[in-house]
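Form predicted alone, single chain, as structure tokens, below.
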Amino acid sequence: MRKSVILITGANGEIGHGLISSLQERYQQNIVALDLKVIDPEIRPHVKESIAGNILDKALLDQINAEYQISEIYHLAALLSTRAEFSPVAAHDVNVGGTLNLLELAVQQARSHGQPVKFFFPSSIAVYGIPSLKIKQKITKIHEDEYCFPETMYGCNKLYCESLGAYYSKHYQRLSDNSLPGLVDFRGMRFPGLISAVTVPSGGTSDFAPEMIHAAIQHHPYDCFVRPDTTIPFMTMPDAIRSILELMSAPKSNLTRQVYNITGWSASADKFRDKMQSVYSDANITFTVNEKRQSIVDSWPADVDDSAAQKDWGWQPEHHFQNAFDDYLLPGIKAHYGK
């Protein structure tokens, strides 16, 4: 008989070790965790069994087919924003194809043990595309249905794999007939820029803010690459986890979308600049704009509409842009520096 897991993709990230640990901590889950490396050792413990491997290798995919029952899959493997633009090809085989050969991994393991897959994939605000910075200052929250014409090659691959989730839990083929559920229970997330008081940022598009409270809490001088003016919806790490968390628990009867939006608080850079001098007197946080990264952000919305996650699913966050530094961010990375 095969054992009952769940299967986290990308579980090295900083969403997979919450997810991981947050899903023992509630439900003693066993989980299987991929990764293309080995798994940290500090989730290690959390696991049922960790494999390092690739999720475009279909013959990995198969192995795991045929040894586990899946009830749940989270699929947080994914080439982000800053290298998909340098890596076009690259980023549509690993977010495309790797999210299409998950997608059959959940087909095929609810045709065999008869019961839809709940699937979680984490997309994001680089779906939108507004046209312009003018027509952005004269939008107030974007709804999940407005503006969907991304920039950017990470955008597009989010965007399509939301569509390719659609597809796969209400048009294709059902367990027997029309009147029984879809093979997948598709649920998607576009999450703001996340803000951790753990991981080091790592050049992601919107780690303009986090790079510079890193930077300010080490006493190192940081240069932003946007405009002070620039505004992008935000959300803390432990937020983010439970989010996933609560729209993986909701009843489906409740759920009215695939993908909903989800934010905490909306800043400008020079909010963050300003809070940061206001604790840290020097610090040296300077503004050098890169014209290609800027771009990109300008065509993302400076807030977004969660209304239908708050009616839904009763989602609402618990750290907004003040107690998210006292309460979380200033104390939780200055114990990570040992400050």
Second form
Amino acid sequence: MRKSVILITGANGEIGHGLISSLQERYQQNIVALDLKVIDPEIRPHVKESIAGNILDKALLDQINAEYQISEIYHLAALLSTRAEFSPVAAHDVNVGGTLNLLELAVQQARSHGQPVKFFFPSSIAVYGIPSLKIKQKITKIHEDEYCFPETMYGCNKLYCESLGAYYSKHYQRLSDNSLPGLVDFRGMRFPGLISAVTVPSGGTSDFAPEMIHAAIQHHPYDCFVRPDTTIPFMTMPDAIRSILELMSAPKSNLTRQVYNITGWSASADKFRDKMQSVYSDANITFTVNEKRQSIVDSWPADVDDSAAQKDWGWQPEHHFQNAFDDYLLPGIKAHYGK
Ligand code: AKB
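Structure of the form predicted together with 2-amino-3-ketobutyric acid (AKB), please, following the form predicted alone?
Below: every chain and molecule of the assembly, starting with the one above.
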């Protein structure tokens, strides 16, 4: 008999780190962790098996398919927005080709064990593309269906994979009876910038906020790559992890969307600077704009409408700007660096 497991791709990434220990704590599930690099030693004790390999390697996915019975897939592997602009074709291969491979794996699994496979997909505010700052300032909270005209390869990849997920959930090889459950139960979330106390992101464009906070706490200077007034939504990593667990455990009948907006709070880069300087008066934070990265964040919304997530599965962030710093980021990051 095949071993029953949940599969996590991109396990070494920021979300993978937090998600794996929470899944293990909450569900005592057997977790198979897949990442391009050897799985981090902190993650290893929480997983049944760790596999270093590529989601584009079909032979590896066939092997996983043969060995395990998979009930849920958390497909976290991706190249983020700034990195994807440097190698757009590679980003497309990983972000789209990898997602297609994992959706196909879900289909094969569902066919063999007879149950739909739950599939979590982290989408992003990068799916939005607001044409000008003037329009960005006029939009208060962007709705899921507005301005989906991404300006980055990563945003295009995420938006298309949302559609692929909906297709696999609702239409894939369904010739007649649409009332039957699909083979894949695809659930996605459009994350804002995420801030963790224990990891620093790399290759993203919302990275300026976590980089600034981690640098200030270590008494390192930080030269921020966007303008002081740049505003996008953020949330803490523990809230992001909880949102994934809540969305994945919500009854399917409550869900009116395939993909949900979600947020903690919105803040400008200078609000982060002011906060860090109020705690560390010597914090050396400067601003030198990188035009490419600035244009990316200028096309992202300042805030998102997450009322559908609130209504359908009870989403509420625990952390807003103030308590994110007081209760989580400042104590957590200080402890992390032994300060
Ligand atoms: C990025 O900056 O690319 C990501 C995102 C907002 O999806 N953090």
